[in-house]
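Let's start with one chain on its own, the form predicted alone, as structure tokens.
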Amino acid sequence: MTVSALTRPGERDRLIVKLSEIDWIFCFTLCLIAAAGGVMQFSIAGSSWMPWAAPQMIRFVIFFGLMIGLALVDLRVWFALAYPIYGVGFLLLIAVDLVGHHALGAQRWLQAGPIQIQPSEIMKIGLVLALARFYHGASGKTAQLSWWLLWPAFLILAPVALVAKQPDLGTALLILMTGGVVMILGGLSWKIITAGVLGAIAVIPPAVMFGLHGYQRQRLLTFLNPDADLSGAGYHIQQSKIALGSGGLLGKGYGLGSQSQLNFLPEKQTDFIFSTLAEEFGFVGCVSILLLYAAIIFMALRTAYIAHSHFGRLAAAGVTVTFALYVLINGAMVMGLAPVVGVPMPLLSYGGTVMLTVMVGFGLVLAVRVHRYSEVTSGKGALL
């Protein structure tokens, strides 16, 4: 399909041009990395596909009908919807603070029957798609410095303001750096990237003293000084450690990880999935992984280069530096490079909510690759 008839609205509305401008390298590297998810979770579980691998699978195989459902959505139905998912994204989160689910020792669900929903997730998504609304209809002086700029921070610092008194320290601080770079892709003055910066180390140790619960002091106190306390709030990082740099270069072998198998390693198959692949494939593995993760930052990143429209390439930009955020969190985290903060490793770790996430995120990546040439126009005035 050459790039001439792809440029004619008739051509590429057909469903088969469609299906056919899917990035499906993109997606196999995405199976893979799934894949090595399922591999380790049956190897924690003793060789089992219970109950980890089987629902992880079969979440994996349902989320990627659903991305490519939506990579066929034209893109300014997503323009059109970008403002509606935040709203419902940030009421959901109000009624969390109102009637949310609570589990061990935090609010952070609404819950329907058997069913669980995590609204913070959903504001992911939907801040990327806000933002990337706001700044298409923005000229450059208003996205540069102007006091326009109050509606992208509070549409910022709300739903921070309500993940964090949850409290959800990690998504909160996921949802506000990405929400930054989003704004700051989008034009923002550096001058007040440079203030921000500057404002952000100055309220860091007023924050840390009396904004912090007891127990997310307590694992600032630990990242700083790991040691001090080993059989208790050190533990976790101690046992990472150990299966990280106990696997040495290839590994000890497929189901032979000591920390995982005789559960040493705590959370083994959320928080610390990474470390059990770095005990059981070595430092080969663990490159390998990485690897892959690069690839799909790479070229998701290359979509958002590529979108004819500002919102495409906010949008897929956007959901871009929230997955690096991710693999950038966990593994510091797993290593000892940053506290422990809940923040999982993106289709490795076992989860339906941030996988859902995810798949919904590369859903719009590929949304954008796909109606790349749509014509997404804002109206008139900044908010539209």
Contents of the next structure:
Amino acid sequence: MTVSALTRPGERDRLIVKLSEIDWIFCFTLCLIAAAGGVMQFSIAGSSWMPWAAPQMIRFVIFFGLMIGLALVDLRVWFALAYPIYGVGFLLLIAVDLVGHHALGAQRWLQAGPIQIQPSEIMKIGLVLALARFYHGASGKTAQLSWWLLWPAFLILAPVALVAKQPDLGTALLILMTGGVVMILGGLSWKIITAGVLGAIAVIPPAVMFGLHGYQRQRLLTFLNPDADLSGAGYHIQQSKIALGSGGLLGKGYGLGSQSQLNFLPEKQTDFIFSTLAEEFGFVGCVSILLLYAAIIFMALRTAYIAHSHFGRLAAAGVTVTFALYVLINGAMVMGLAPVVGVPMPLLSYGGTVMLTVMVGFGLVLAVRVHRYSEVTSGKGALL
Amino acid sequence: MAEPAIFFEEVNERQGVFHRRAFVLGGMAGLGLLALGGRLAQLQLLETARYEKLSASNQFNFKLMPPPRGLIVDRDGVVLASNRPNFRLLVAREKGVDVPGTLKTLAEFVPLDDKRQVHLIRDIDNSPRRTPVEVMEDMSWEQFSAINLRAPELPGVSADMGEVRVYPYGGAFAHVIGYVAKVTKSDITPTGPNSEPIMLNPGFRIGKSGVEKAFDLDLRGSPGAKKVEVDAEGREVREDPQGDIPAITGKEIKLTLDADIQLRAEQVFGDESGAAVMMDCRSGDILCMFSAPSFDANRFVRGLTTAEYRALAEYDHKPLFNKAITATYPPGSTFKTMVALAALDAGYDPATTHVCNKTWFWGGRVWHCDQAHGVQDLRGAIATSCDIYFYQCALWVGPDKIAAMARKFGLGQVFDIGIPGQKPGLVPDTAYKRRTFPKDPVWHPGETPSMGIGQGYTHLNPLQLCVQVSRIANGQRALHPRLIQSIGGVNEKSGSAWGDLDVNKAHLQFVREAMAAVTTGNGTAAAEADLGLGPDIKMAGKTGTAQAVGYHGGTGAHGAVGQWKLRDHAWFICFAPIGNPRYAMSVLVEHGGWGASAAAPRAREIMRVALLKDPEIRAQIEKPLPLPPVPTGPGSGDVVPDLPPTPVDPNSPVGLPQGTPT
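Take the protein just shown as the form predicted alone and give its structure as the form predicted in complex with the partner chain.
Now the complete complex, all chains and molecules, led by this one.
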């Protein structure tokens, strides 16, 4: 029972039809990556399910269910909730600035009973939704060049400023870049794009020198000259490169990565999980994982491509951009191509927050796919 | 089917833009991933060898293991310096280690008082991270195993078995062999062998004096390494015995010394101060070199306390000084042998007589002798050590000829025997006077008589006097002393390979006979130098009693009376047996009084050990019975008769040559 644009709307709303419309190959690929993460976390804990592998796998199963559940949510509901989600995220970002908990010198989360809420993560989805919502109602000309574009610019820059103030520069840049790419996809004029790129190039050097915290500047300078201080600031990158390089073609073997097993590799279960994998499974293992990521990006982008509604396209593409940026930034970081920023490798790294964000995002992507033919009213035609 | 009320071309235009740009976006993501793949290929395929090396150097540490130090043995292979196992307790500064708490815990197993703990805490804080500091040495096996059992719960604590230098004879060889001690900061040089990391190992010792210092690099060997897997904190995770690099033991150094002779020298000196040097007068090997009093070198290995060191350094008998080579003394009457040889060489008639009336007026002053010897020729004057004869004999020869002769016998010379600290002393002549005293450059005639009896400027060390008497005894070769027989099995140059002595052999024979007269009849040491080994084995010698202070003023004390520091130095130089000299020696007893009574008996006792140890000499002394006649009978020509066993002294340390009738 394949669905098409001509399928009866009532027929498309049946649960079984919706389930059949979910991209199960996509889901399977996600499982493969998450499983690889679990395997690595099992290894670096000294062949133990605790403390990382078991919680991570349980979390993935729960979030996988959540993703499937979100995939069934009608795109019009997503559309209607776009601004509210953004609004909640924004308010929480302000709240975190006022009462947030400190972690490593940064104010990043709110404690609500047993749950930690990291508003910047809500914002990653919220911004994509809000931008998609705006562009859905905007004409091509408006999207290209008009005063109306100040609204999406504000939608992007307000949370970026708040997150950067925490300070969490990595996430701020991630949000900024995601927003920028969504604006470009929305049809931004090439003039603005060119001006923006040139402006960014002009602004970065002074921003680095005067706008950054000491440790942030240190990380950046370390990146530019990694051999200057191998036992100090350059240690992380150097150890990561050693782990990668010493893995060779086929790796040292499962559970035999000396860099990670003997703790030379910092943050081995989170930010540097890819180095651990590279050490134990070598070039072959790394390329396999990268191919899985490429497949995810390709399938998600294709979902955006085939969506009929502009909201769906931009939402799916925005989530894909966020995901791709995660992969590229973390990959570049562990390989010594980018400064150390606290960006994990999605699905592979240990940690619930980012996994939740990614799985909710993919829930949205799947929802776009399931509801690719549904009509999303433009303008103020909210469902709720 | 009605489409929603949206402008179609608008929608399509937006869709088209999106599709184009999404396509570009996908391409860029693909390029980004490709770049990562390229970087992976660079790191993992092209540069993997380099990173494998770095990874291994992260993962594995080589823990240096001090090499076993080479042995030092005497000429018969008796061990004079060796190594014994030593259970040590070590504590290293590590991340998260509470040093005071750890020491408190350790104090439950080993004795560590509060004062020592405070001291150690400072040491450990000052040491580099993860460099262990020795907390205790020489633990018992019980303490060692108790600590080892608990070491895993006590981070930074380890107990290991090292080696420590041990000198089984304590003080007997302390001056020659020297000692090893802990490495101090000043021992470490920026380059060269003393810059090596093994120097920082708490179990490592370096030679600080004597042979241990002079041949430190030979004795040291090469450190081994233990391969251990470590984690990022430097903690040992696992050992990898297959990757161990074994340590190379240092070279064995064989000395020419003889432990029995040396130990006898230590015994006979008792509490006296002085030195004894014995040489084999055929090879030049130094069989004995002892300086009294001595000290226990084993204490230095552990590290002396300040009080111990002060006691040694401030004692007026100077136990830390190797008097055999480092101290010089006026040779006294032993120098008369040189005066006699110089005179004979200059054409002096040995039959020339002088009268000794105990005093002699010359040069406007009175010159003394210890007694009135009457009329004497040269030989008699040597035997009775008559000063008045030699004042005149020396004046006849002149200082320069005496000095030239003395130098032929090695006096005033430094010999390369391997160990540092030799003082050349002085054999004066007119050139010396000119050089040294610009205000009074003339050699006054009044200085010659003093020189003739070995006083005045003349200062020599006991090794030089031993070389002198061994050259007299040898009669042929210009012997050089040799202390190091071999290093790692490679023999050093023999002391007899230095060419011949440029002295008339008949003159030497004359002096040897005169020295024989010293130990017989009315000679100065007739009673004291009797070896008691029968008529064939006799010792010849020359006594010397040298005024230690105020020779010209005469404020010193003769004999073993008066204040110790003012007494005369007692000398005896000798060789034995007379007819066929084998051993020559010099004995000095610092402030010992008369040469005949203080030095000669000690020389005799040491000489007896050397002679009795020599199988050929023993054979001469013991005179085995002649063989009984071989019974002859018919047909016995083709039967080898059973020889009766030759009597063998069961106490004999060495086998006697069989059946050689004398």
